[in-house]
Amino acid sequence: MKKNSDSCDCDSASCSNHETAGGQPVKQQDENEQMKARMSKIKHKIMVMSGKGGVGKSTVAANIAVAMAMEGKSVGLLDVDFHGPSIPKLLHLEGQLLTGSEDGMQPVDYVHGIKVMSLGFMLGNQDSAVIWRGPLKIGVIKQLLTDVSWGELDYLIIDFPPGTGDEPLSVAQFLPDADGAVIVTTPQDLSLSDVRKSIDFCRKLNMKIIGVIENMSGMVCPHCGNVVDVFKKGGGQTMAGEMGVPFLGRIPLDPRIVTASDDGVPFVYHFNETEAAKAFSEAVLPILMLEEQGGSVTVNPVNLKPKESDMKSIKIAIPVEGGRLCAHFGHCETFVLVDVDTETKKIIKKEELPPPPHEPGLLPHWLHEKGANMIIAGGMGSRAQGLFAENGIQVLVGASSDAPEALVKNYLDGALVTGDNVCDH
């Protein structure tokens, strides 16, 4: 009988094809254990993704890495965009040669101690096309996670190619303990449609979504400093609200970002006083909060307001119908917004506003723009409560049908009685 060329009848335990008790070849098990050992030294693994190309994903990944390093964190940056590795160009690292040691491949050192690894370092000609099928990509990704000597890191930022193909799928499977994904979009509908697929991809793989960044959100005029909405504005935030995921902020399109990227200069460091650089720094706050929150992000730190006890004044929003609290906040006649001084426990200002159209995800964003810190409601569904939390608005449910001023006074006096949530759906 002809033997299968892929079989092995060797009885030696030293043979790489010899199976362990778990059914894995010894070589494969050794690689998995080595990868696990490498990754165990990295506290947090963050994936930067987008369903659409051309949204500035690599620029966002590079500047997030630099911004985090500026906060004193030890950071690694892994570029797995094999067909268009941008990180070497963005960081002015073209032509760098990889070195090895007994501990494995050594990543390239960058400013602030950032460690960088990219397939771009392995290409002799930067113009060479990488024509690989899926199995080869998967093998190289595993090698980068297994053989690169990252050492101990606070964060590893992983920059993916566009889409939901082999690269993000492989990393998600190799790193089931990854903290989650930062998803990059631009404001226009064409980009948002593809980004929704990235969110769906994450959910199907049970991967946490740290949040959405809206890049190229308006252009800063280099002459007058005004912002022009070239690709519209707010689409990313609206989409994040509709999909029930955190929104991390808007990055304006600043011509200096383009210049810095072409020159290989970290924009967020050299132009740290610009609005775009400040937006990058704010966008990393939820990532920095991972250590404090045990690896999870449930609110939007960009919009997060100080603790109530630390605020001298707050604005309370109350849905009203017929002069009293409306049981269902989304179908009220008007919203009463009450500014209160928490020290003197007095009402400073009160105004009534008609609500916007009843559309999914719109009310939390609208009330946030009106400056609300808190909403007192009779009932509210759990998903809606999550959207308010993402917009930095505390929700009190189960309040009785009473006049707005009476509800606010009871709240300030610590006498507000809340019962069952009358609209928990």
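Residue numbers count along the first chain shown, from 1. Remember, predicted model here, so these are calculated numbers, not experimental data. Between two forms, the rigid core is defined as the largest C-alpha subset superposing within 1.5 Å. Compared with the form predicted together with adenosine-5'-diphosphate (ADP):
Core-superposed comparison between these two forms: the C-alpha position of K349 differs by no less than 2 Å. Here T274 does not count as shifted, since its C-alpha moves by less than 2 Å between these two forms after the core is aligned. In the core-superposed comparison between these two forms, the C-alpha atom of V60 has shifted by less than 2 angstroms.
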Contents of the next structure:
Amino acid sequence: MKKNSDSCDCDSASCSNHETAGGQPVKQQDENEQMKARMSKIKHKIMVMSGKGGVGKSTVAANIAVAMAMEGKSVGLLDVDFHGPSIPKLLHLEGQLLTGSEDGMQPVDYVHGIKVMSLGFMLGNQDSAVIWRGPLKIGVIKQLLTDVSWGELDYLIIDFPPGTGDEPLSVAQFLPDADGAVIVTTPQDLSLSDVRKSIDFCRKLNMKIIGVIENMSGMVCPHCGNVVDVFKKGGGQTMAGEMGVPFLGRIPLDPRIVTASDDGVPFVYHFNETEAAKAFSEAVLPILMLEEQGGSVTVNPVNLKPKESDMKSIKIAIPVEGGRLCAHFGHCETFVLVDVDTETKKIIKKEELPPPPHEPGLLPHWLHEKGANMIIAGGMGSRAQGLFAENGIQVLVGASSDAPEALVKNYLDGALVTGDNVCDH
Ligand code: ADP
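Please give the other form, namely the form predicted together with adenosine-5'-diphosphate (ADP), since only the form predicted on its own has been shown so far.
Now the complete complex, all chains and molecules, led by this one.
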């Protein structure tokens, strides 16, 4: 009798499951090729993560998807939350039956042409608990990335369960070309301490952090329209500054988000005049820029001010060689330190300093002592970025080799383009 290769458990060296080519079983190699081919049709892959549950991560992922589709982008939304896939509920797509075609599993159609795939479509009864072991989760995620027939997409938004478990880890490993992560937090300290772990996790995996969104940031009063700071405000922005990652914006608590979610209505579309919808639309701008600039991110100075208390003036340090930004951060000729007034968008002072001796760990302290709170660099390893972040210095990597004044001016005009981290050691 012919054995089904999917369930093969033989030890035959001639079985196609066991033959190796380049050290991998043939079947596994084929799947990897298929996943690669499938994913190569998707221009940008964005991971949406949070440190803890209930901060509105799935709501943000769904609204990012809708906001981008409203901009004419072709968008897919993949929900890999094994323990509480809420995307079907948020979009009113519960009970959808999945269909297959020759090309693979068909995602479910949502408004504005958004294609949706969720583990919720496969798990049946939402109220029953399924116990998943790590390797099984990884296998299912791989199958989703390999078998779902997304077709050509501009963006795939991937919604993860909270935390830094198997799901984001395996996607980061399966999709090394993912554009990066959007991290959702609420302003309270408890949520912020968890989100630091998410940032650290991305850094360890060399996953770019597109930015932090502070959700439930103040509440729009349904009666007077004023904003009340229920869970404090600005914590996400301050934390982003301290950790040296871009801040994408604040989404206020708005009761209409809950009603829209419960009714499965796309909030950003139906309530596009609200503060919260506008905040969503602004938060997606850096993600939309990925498309315009082939993978690089334009940095918005308003979003990147390190701390509210420092907003009026910031000191930007730039490593320079021959009058231009030096890509090799640790071996520059001089550091140019530029004081800028972020309100008038003017350079107030510029000084040039020779770098300190090249000793491990010295530069972050030295630049901190000189008062720097931001660095514009060509490239820098993620470990070094972490050390600067610990010293309250935000690092923007991937800037081009221009004169320091031009870089600062671009930054102040919101036109600084950061691309790949050209040096990561
Ligand atoms: P998570 O994915 O982080 O667990 P969800 O996206 O499922 O969180 O959101 C949890 C609940 O909070 C949902 O009922 C959602 O409608 C609500 N919610 C999320 N963001 C907001 C907001 N900005 N204003 C009001 N309610 C919100």
